[in-house]
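Have a look below at one chain only, the form predicted alone, in structure tokens format.
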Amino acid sequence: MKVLAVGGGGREHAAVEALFRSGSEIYAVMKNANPGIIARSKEHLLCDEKDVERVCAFAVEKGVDLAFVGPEAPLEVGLVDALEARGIKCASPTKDAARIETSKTFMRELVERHGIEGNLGFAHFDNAADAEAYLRTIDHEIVVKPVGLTGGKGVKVQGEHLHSFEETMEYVNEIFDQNIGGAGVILEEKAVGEEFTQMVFVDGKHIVPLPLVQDHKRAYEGDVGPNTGGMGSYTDSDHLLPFINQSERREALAILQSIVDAMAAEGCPYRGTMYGQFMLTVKGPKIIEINARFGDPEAMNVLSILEDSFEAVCFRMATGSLEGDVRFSKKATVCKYVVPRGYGVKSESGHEISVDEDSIRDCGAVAYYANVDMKDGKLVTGTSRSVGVVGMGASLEEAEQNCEKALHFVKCDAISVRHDIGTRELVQRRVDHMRGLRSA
């Protein structure tokens, strides 16, 4: 089958490598020359991803089937609506439908208008003397959203980034002064626990789940730092994370088919990858942010141990014929990202980076290219993360270690890691914070 993909980060690379193991024909759109997706094309187009009449006119020209779509901003300009407008299947979901991400208020809304679990209190701004006023009434510590996109980078909490009124109204400022997400504020009560992500499938009606993955999006070891895109994340070899039991990921799982029902009945069907991130409170899984698509790098994580056809699952997500289970290895999974120094403040770009792809799978692990691009023959760093190194195993700590030794194959003189990600410390960490919470 002919498949367009669109995207050139680290979870779009993956999404390819999972589509060319299920024999596809790909044709790719992406902004970056990525070299693993540029490797597993059958023809590719530079140019901006939401530049909605080039892409149309490139999938139309190579007679695509069917188009997956993996970052959201193409997603918010309604490329998946002039793709079905040519008759070309989608995998991923129309404007309408990625408004679950595109506008964090639409989505609070949404889960409240229906009365499905998990909500957290929330309330909207468009200027900052109402959201100030706001502030002046409540006394519990709140999480500061732009309501609209913002690459997964615009999100700070009180007691860990903002430590006084003073400083929460500096970034609430910030946002109207300079239009971050382009669409006011958001104040959400903050939940207390151990996030997670549930990722499903879903062709309108149904979900099919993907393995739980917890990611790290602190910059710097120990979860400190700014927050960033994510610097990597992990997955057990059972599918669940050592914090959580099966009862409380079927919580999880509940409020997703609650959303996709509500999204069905109110005239936007879902269909793609949903990503759900939650926050494992002890009074349940919270709703921390819905997206419309894959994780990244969770995607990273998930796609490396899929074992049915990704070609298969997205023609069933498209056509609205996804049922039954989809089938991973029972491996577990360390995702760590490569970063260019000073990532989360400012990135130091421009640096020739090489990946040694054989002696990385000699290690038991794989790599994604992400924001990397070519210069005059050479492979150069951009201003966000690199290379996602996965290394798997039978168990966490083989996987951890898989990763770290394929680390050493990835080489550039001004890059940085988290290697705490999937450690058994680190983990160990949460699995105590959650009992004490729960003892507590």
Given for the second form:
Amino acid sequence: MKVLAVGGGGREHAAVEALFRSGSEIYAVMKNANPGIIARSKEHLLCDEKDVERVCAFAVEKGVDLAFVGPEAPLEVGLVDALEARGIKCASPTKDAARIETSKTFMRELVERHGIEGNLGFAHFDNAADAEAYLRTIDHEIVVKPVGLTGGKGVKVQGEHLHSFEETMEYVNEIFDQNIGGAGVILEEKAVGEEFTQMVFVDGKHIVPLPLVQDHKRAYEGDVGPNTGGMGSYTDSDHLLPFINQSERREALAILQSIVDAMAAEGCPYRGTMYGQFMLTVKGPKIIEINARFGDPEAMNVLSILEDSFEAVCFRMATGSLEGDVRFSKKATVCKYVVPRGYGVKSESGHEISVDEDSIRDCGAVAYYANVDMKDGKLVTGTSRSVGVVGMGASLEEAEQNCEKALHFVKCDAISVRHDIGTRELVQRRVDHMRGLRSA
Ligand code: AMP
Ligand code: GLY
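Having seen the form predicted alone, please provide the structure of the form predicted in complex with adenosine monophosphate (AMP).
Then the entire complex follows, led off by the chain already shown.
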């Protein structure tokens, strides 16, 4: 099948690689020249992924049958609606359905309206004075979130990033003054526990679960520093995580199914991959955010072990015929993102970077190019994450070691990596943390 793939990051490289394995003829659109995607594409167009007219013209000219849109920004401007209007089937949500991610208020209110489990207390403000008045009335810790899209970097948590009433108000004022996210502020109850990602494939009605993943949002080792888009992630060979049980996972899946049902009932059925980010608390999984796409880096973990044809899965999502299983191999994966030095605060970009793909494969790993670009014939880093390296193995330990071995074959003089991701010590800390909360 001729497939349009939109986006130039690590998540999209992983999707393109999976489509290529399925035998798709790939037509790619991205803003940066991602060499991994280009190598697998029959043709590619470098342009703004939000330029709906150009992307549609390219898709129509090439006669594509099916489209996969990776990032949230083109979803928010209605790329899927425009492609569908031209008769192209899409394995990604329409603009209305993507509100589940593009408006945190829409998501919280939908969950509340339908009495779905897992919601957190929240309040939406369109000015700082009202937010301040509310803050004076509450006696628990909160999280400050810009309502609109911020690339995963706009959230600040009391007790971690914000240590007083004054610091909290300073950030609220900053969001309004600088119009961060562009749609106001949400103050949300802080949930305490361990985070996990449950993604599902959705065809408007049915959901099919993907393996559980744990991402690491904080920029620095030991889970400190600013929030980022995600520094790395792991999956275990049983597709669970060491601190969560089957029944808790089923609760998370029931929440996602209820959201899918609610969206269908409200006339904006959801098709595509849905990303549920949860905090496992002693009172069960609580919703941190829902995204209208694969997680990045999480996509790299799960797509690396997808056994079925990704093209067929996309077709099933696009045509409402998803029922049945999707198979993933029983392997553990550890993904560590190579990022430009300073990422999360101020990235140093434009440095030459090299990736020895063959040697990485010999280590039992795979590399996915992300925010890199070609300049004067050289591969250089951008301001966002550069290359995702995924180690695979029969156990988490083996996957982590393979990832570390492979990382030696990514060379650049201005990068950093969170080496602690997927290590026995860090995973054990998470297990102990959850056990401590349960027994308190
Ligand atoms: P988000 O961009 O919504 O995924 O938030 C980034 C990070 O902030 C999450 O990965 C959590 O670590 C943290 N966070 C967001 N919302 C909450 C919440 N309600 N309670 C506790 N932590 C949160
Ligand atoms: N890994 C977090 C996200 O994709 O939003």
